[in-house]
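The form predicted on its own is given below as one chain in structure tokens.
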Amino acid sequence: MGIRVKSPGLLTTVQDTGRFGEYALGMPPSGAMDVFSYQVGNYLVGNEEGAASLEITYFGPELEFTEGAVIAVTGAEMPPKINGEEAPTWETLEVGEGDVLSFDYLKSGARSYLAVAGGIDVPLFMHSRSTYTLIGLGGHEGRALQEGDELKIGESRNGGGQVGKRVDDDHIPAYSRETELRVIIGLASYRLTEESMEEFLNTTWTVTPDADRVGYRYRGGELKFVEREQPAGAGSDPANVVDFGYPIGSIQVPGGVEPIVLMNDAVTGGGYATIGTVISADRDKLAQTKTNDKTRFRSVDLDEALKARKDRGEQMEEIKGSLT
């Protein structure tokens, strides 16, 4: 087949760029949480953009290759080992039939990505191979990997020609226990008092244990909403509205405590006010934070958000050009 799962790790799933364009059906995109690390991994092994990889969370799996392959490990500092010997990250490697890939304890970040030349070959579901575990769709049987699973590797274009290539050190991110996330304020920030909006931006928030592919919950302060008579159709919680769509990265504060940033597997809409949205260029950093890490939110305007997205795109093109 290609890869046999000897031990699945804490949460290892098949992910690609996601199934965007299905919000009208209530279908979130899923896909890689840290798009930067995921996509650079594909560049390293010579894959086309969108090839499926394995997303590895907090604690890595043990994988046996049943055929030779070209691989790369990117993302969190979760040192990989091939047959017990430590192997480099952000570099193209070759493994042979019978080789075993394992991972040491997490040192920084939260998610690693395993790219394989040819991609992880699982069936397409709504134009994506990404796993949406909440309802058991996509990926490998709609779930996280389990012991004994076997994964097929797709046909490689020229993975062997990539072996030994490495991402320049300047492009390899460092993951800190304290992270600043840039935010566009809105759509319903008017529901918070001015003092509470200032508190939201000035507080150092702590990531709670409720931090996963659905959303990240934070503690550290309490926010107050402007008093009003709730409109017909809205709930009694002061954070309730009649209905809103939830883009990835949108922030809601049920009850005024513990803000939640909604992530790739979150519902697409609901009845809580969204007070802001983490810009797309910073969601990779968010995905590499974990329980008890510290986070501050900084308000930016649309121009800065668009510039950050443009800069990230140029960086990706530079990396791609150096590796392909």
The other form holds:
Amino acid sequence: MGIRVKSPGLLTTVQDTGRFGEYALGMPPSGAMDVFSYQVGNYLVGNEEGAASLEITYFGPELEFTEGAVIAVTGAEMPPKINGEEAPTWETLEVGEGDVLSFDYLKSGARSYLAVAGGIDVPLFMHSRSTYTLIGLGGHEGRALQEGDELKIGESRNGGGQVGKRVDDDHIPAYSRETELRVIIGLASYRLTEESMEEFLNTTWTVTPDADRVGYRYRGGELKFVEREQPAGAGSDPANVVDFGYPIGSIQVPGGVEPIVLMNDAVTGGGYATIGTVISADRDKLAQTKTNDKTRFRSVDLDEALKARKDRGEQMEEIKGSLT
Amino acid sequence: MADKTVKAQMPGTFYRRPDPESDPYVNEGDSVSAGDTVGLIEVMKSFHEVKAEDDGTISKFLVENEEAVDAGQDIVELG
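Having displayed the form predicted on its own, please output the structure of the form predicted in complex with the partner chain.
Full complex below, order starting with the chain above.
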């Protein structure tokens, strides 16, 4: 026993760092969409890296603790309440048996993470506890939480000693309704006309209501592909190429309208030209954008992308050091 | 100033009808009871019913059909 789901919220799933290394099987990694908020949650409650948390999207659940626990809520501004009283985010909290955690309406961002000392104890599936809802595997019974579910909490290492610890304000992200995401142009950007590549980078795109863990879809422009003769093995859409692997974060534009950034639960390969890839350090930011938010894409080179990844890693180490 | 409203629980696109051919769930002037559906919000490829939390009469829709809404936004004013 540990957590009883009184109401599930809109889409609450068990996620960890992800099921990496199975791309050859066509298995996407799943895992927390906003890695930063998820990891910092685990630091706050003193967990080993990779402990499973709950990812809470757009509208929060109501959860009753059936035993005492040490918890932290990070990510989107969706104010948590314990027994109806507002509680802080980015801070380690203690809850007692019978306490109920609920959430106010989403104010900014898109996804909150609930870390619990000891982690959410669901069976490992292919070395991960992440939920991949599209095929119904991993996490809690392969699906989003439902009313009446009961989740077990794992053995805590040092949860109690963490209570009251708080992430420094300088490290708490602010989520805006307008976001810039850095992209590496490629792998099949040669299929877009030069003018359309410029348009792609100059357009302020709007996140559509379809955006989810599979992909983020945008509207706001129309892109044209270079005319060509359909190659053997490629589909007839001008956006088609011969099938290849899709990097996480890659951007495809079926039919030239509505670019889609493929995310953690996306198909691992196919026949759409990917015109760029959102860099890993910025996918946390992407995961905190929501329907109707504005997004621009900025082209960067590999050096800048790798530096951004290194900087983020150092920031996370610094936060970890300050909390443990 | 109305004392009661129906709010959007989540961000998305608001619809007043269950499908394009049907009549709206409710119209201005209709009375509703707590738990009655007043519209739908579409987000992440699924539709979610927006329900009144109080009894009352619909005095005004504050959001148009197919308009974007934010979480916590007032959708309907109840008199």
